[in-house]
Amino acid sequence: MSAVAAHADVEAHVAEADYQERTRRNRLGLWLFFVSELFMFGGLLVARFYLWRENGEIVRPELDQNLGLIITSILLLSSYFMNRAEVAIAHNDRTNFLVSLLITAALGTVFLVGVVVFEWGAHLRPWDGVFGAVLFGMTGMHALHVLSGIILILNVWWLGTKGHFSAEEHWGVEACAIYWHYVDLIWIFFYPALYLIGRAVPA
């Protein structure tokens, strides 16, 4: 081996174990975001229980159970592509990859109208009491993180259309998918906290 190629093999193993350190730096990141995340979701969950009561029994404003359960569905499913999404690139399947992060994209902006047009479309208005404080609260905040999830996964279709990311480095997509089915995992508590739990009664 002739001391130029040793000394770039050297260097593509320095730029390697480089990028594991700030993959490895920006993961623990990204989990301490999650984390500081919890206590305002967890906090929309106590209010939920705490102030949807009548008489201490739990009780649950009369939502369209065919949409809740719609939307849940379609927004489980997005989970699926993006995952698909990120085992294509860790394969090197470029086109799976962007054709399944364009499918999330489209499912979860399919979950957004379901919440932003119909289920806000509904009887119920953020002045409502605490059904409509509770229940704007709970799913504003969530598709907020939504709409900021679909965002982000444009911009990464965006760069990989240019030719980002590859089977060697794809932490870009890494964390776009763990804030993803982050996203999915909140709303499988919200959905029973708001649809299912408690005895149903006329807001």
Contents of the next structure:
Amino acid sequence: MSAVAAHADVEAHVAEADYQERTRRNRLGLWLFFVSELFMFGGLLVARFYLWRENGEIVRPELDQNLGLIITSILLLSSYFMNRAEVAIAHNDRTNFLVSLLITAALGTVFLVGVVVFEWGAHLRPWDGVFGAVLFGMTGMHALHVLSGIILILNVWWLGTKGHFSAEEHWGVEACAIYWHYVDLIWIFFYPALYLIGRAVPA
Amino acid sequence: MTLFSLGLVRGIIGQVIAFLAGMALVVVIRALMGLPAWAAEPAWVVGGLVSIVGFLVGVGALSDWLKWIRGEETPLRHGPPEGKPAWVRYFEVDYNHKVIGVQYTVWGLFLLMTGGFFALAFRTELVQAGIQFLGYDLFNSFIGLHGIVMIAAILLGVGGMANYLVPLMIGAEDMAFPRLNALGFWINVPGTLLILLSLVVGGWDAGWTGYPPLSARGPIGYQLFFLGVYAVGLSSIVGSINLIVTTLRMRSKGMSLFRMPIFVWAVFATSLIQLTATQLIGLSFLMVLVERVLGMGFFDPGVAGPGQQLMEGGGDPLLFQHLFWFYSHPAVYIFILPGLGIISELLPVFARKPLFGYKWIAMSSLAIALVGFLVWAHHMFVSGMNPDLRIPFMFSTLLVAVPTGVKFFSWVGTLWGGKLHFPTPMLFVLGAISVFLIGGLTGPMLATVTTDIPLHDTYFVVGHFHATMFGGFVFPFFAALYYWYPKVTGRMYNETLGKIHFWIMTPAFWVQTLGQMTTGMMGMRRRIADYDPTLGAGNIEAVHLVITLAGFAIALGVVLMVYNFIQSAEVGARAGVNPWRSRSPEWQIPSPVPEHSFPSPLRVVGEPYDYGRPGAYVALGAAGDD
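Right, the form predicted alone is done, so what does the form predicted in complex with the partner chain look like?
Full assembly next; the chain just shown is listed first.
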């Protein structure tokens, strides 16, 4: 091996170690952001159980159960495709990676339509007392996160079509995937709080 | 170079344009929906929100992220911008943590003086009973502005110290996320400008705590206040992420957690609170914001619906107080923990003795942070919440005294038998201990339910609170400014002026805080423009006069300090590398610190506070060099 090639090899090694260390920092930073957001979503859950009470009993407004079940299933399904995309890029399978991303974004959009068009379009309005306030507060804050997740996914997809990301270096994909799973996880707590727990009263 | 090439100027222009664009957007949307085109409240809210983004785009804090969206590489620029004078970088987006630290500190000092101006204005009004020159509304807006501007100033001061010192103290080349760091500073500027702008739309007249239903029905100024606090809170959160990752992942070789300078521990504990609790003040203010705009019934029991008709089945104001104090009590530990860290950091240097009980000090910061999350409802003893909750919250609050007592014990232990030196920073450290002691000792009276009920909402609380803030932040912050001034500028401040500052400010503050407690015992209520002159057997006006004069004396001290710093930057004597004979890493490199702080990687070879013992704490260069 020539001296120049050996030097280039060392430099590549340093750059790779640098990338790995930066990714470790990024990963820790992202998880800290999640911890932070957890307190915000937790505050909304506190508001829900504080305000949706009648004489000490936990209540909830009458909501469309089928709609809740369908959008929840769709969001969970989207997490599967998000994971597929991440695994695909880790194996340099670019076609599968790009297709899975698009499916994830599409399912996320269906979820968003389900919340914004159908749930918000039903009988309750934001100004309808505590039921309207908490329902729109929680779903609104969550929908904002889903929307930002879809934008991130589309951004990653677009960069992917331009040849960015590789099996070795795909922190952008990983970040996007963890974020999407996180938003999914929040809904796992929000769905029963909004749709299942407590006695249903006509709103 | 033109004025327009300054980032700060571009940011403010961007903010104004975005404000108008946001308002126009609301007008257009409302016109399209067939509503009356102009509605002040939504227009100001959307305008204010968009204006924050406008500022960030204008100043250039988002440009690298916008490039990442397009997949472009963004190498970090080092050194001052090309073709411009060196001072310009302080008014621009700069990614060096030392520049950002100075930006934080200077903007924090500016806000500290702005907040002080509001205080002097309403203190002057309080000299006599009756209304002399501030109306009721303006008085109320000024007390709120004094509160929130000071809180922003303290957060910025903490951010300044942490950003400048933590990477230097742990031997890191910079913070973990330099771009996030710059964003974290710059978002404060539009945020605080919005808070000040609230004065032109009626101010806000129910205090900085923003309790609904008053805040839900008050002037539009409240909306700008909420948005401004949201921006400042966002800065806290991204700043804390940055500091935690930097501390955990970027320490130099040999810098184990229990060999870090104690200030880094304090900042770490503070960051844990900032990371989590800040979300709750953001959420609670956001909920009031949407309650006002959309009529969502979170807090106001009789919520105003669209068209302002009163609707049934609104929310619960107590919920707001729970969410709000879940941040705002831990917030005081955000303010004081770095200050207490400064005390522990500086005492061994000036006592030439090891820090007494290093590990206990480090752990007590974490303990205060943890217990701080369990005490919020002691602000609500008379709010009408379930009375059974008072007792557990009383006990958890009293528990805070234990880790705080550990710190006091360590400070006394460090001073004991030391070779004490008394330059200005040491004087401020001792002043801080004495002032924080009075703040701490009045704490249990307010934590205990039986004594809190008569004292609640009186000036006794004001006196207690200001003693903890001055002892926990202001005095240590000033000590830190004097102590690290030679490191930042390379020149010594004027020692005589510094001592005059101390000897004016400390007695003045003692008079002020004890005076406030006295008026509180006489029956003076907080946050009122007028009072009964016969309180305290007719002596209350005299006490108010003394407090006000003391307030002006404190302001004089601060002006002296600022004058000292500006003057000494030109004419001060060269400081040299290590004027305080400190063992800490930042004092082993030149003053002012070069662009890349450490010429070679830092190695830890000893204990941080072994003053008076042989051997060093850190060494520069490879292992073979020494």
